[in-house]
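Shown next as structure tokens: one chain only, the form predicted alone.
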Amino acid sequence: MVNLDKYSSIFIANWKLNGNSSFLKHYYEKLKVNSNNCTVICSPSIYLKSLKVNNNNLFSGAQDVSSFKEGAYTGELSASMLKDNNIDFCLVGHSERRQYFAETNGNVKTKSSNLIEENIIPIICIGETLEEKEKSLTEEILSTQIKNSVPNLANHKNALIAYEPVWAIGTGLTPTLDEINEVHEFIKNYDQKFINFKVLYGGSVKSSNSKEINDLSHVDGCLIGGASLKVDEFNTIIS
């Protein structure tokens, strides 16, 4: 399992449903990773074998995993299959999975447990909608998600948490820097076991705001969506 403690910051690129073979070739020809940071590329599953890694600071990650370990579940990929393909990280509970594919907190917990058992680090995503934020329910929603999505065997060495306010994903909107830092502080103080967890921020992260966000005292890195598809911009973010 990757030693998370050795990195000052962690940057996760989530390509979502984008990319092809020529895109990968161009991307890796220009990608410049920072030796002090951990960089993870989460591509569509069909390209996972094509991702370059260096087992030092550049790793490959999946965008999802099955909640089942094996069986008659057509189209699914298990945690052991990901491990067999040298995958070190996996997104779980991304807001798009929750919204479009009815992912529940229970699903996220099961998937995270299966990943940890295979020495793959789950990136457990949590976040509130705009309606929930406007009703001042952010802490209540996050508390429920943390309680029901993070498995008991998760700790700061084998799991990551990513705070991604749903209303900020792909919209160009972001919380204020103070709001981001306060929410991250809330997550780390939710329970004693989370104090040393690395908590990443995701939601319209781009080169123009990534440094300010990553420099916040309670932020340990970023989960980057659309901006990660532009390799020059991603290079700026991870530098």
The other form holds:
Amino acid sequence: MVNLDKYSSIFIANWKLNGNSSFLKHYYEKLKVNSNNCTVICSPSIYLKSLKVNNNNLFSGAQDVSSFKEGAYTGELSASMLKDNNIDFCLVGHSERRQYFAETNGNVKTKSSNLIEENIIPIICIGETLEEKEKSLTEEILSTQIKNSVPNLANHKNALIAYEPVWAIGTGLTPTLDEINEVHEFIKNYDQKFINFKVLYGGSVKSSNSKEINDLSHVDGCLIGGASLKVDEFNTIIS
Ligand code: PGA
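Switch from the form predicted alone to the form predicted together with 2-phosphoglycolic acid (PGA) and give that structure.
Let's see the whole complex now, leading with the same chain.
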């Protein structure tokens, strides 16, 4: 398993359903990894093996995993198959999967625990919708998500949490810096066991705001969608 303690910052690129072979070739030729940070590229699963890892701090991550371990589940990829292909990280419970693929906290918990058993680090995504934020339900929603989607065997060495307000994803909107720091502090104080967890922020991170967000005392890195598709911009974010 990757030694998370080694890194002060972790940057995850979430390409979602984007990219093709020529995009990958160009991207990997130009990607400049900063050796002080951990950089993870979550490409579509068919391209996971294309990442030529020529740097100890660069890793390939999947965007999802099956909640089943093996059997008659057409179209699925198991945690052990990811491990067999040297994948070290996997996003779990991204809001797009919760919204479009009916993923529940229970699914997220099972997937995360299957990943940890295979020594793959789950990046467990949580976050409130705009409606929930406006009703001041953020802490309540996050508490439910943490309680029901983080498995008991998760700890600060084998799992990551990503706080992604749903309303900030792909919209260009972000919470204020104070709000981000407060929510991260809330997550870390939710239970004694989360104090040392690394908590990443995601939602409209770009080169113009990544430094101020990542510099916040309770932020340990960023999860980047749209801006991670532009390699020059992503290089600036991770530099
Ligand atoms: P965004 O996406 O950076 O495009 O807002 C983040 C994510 O979905 O992880």
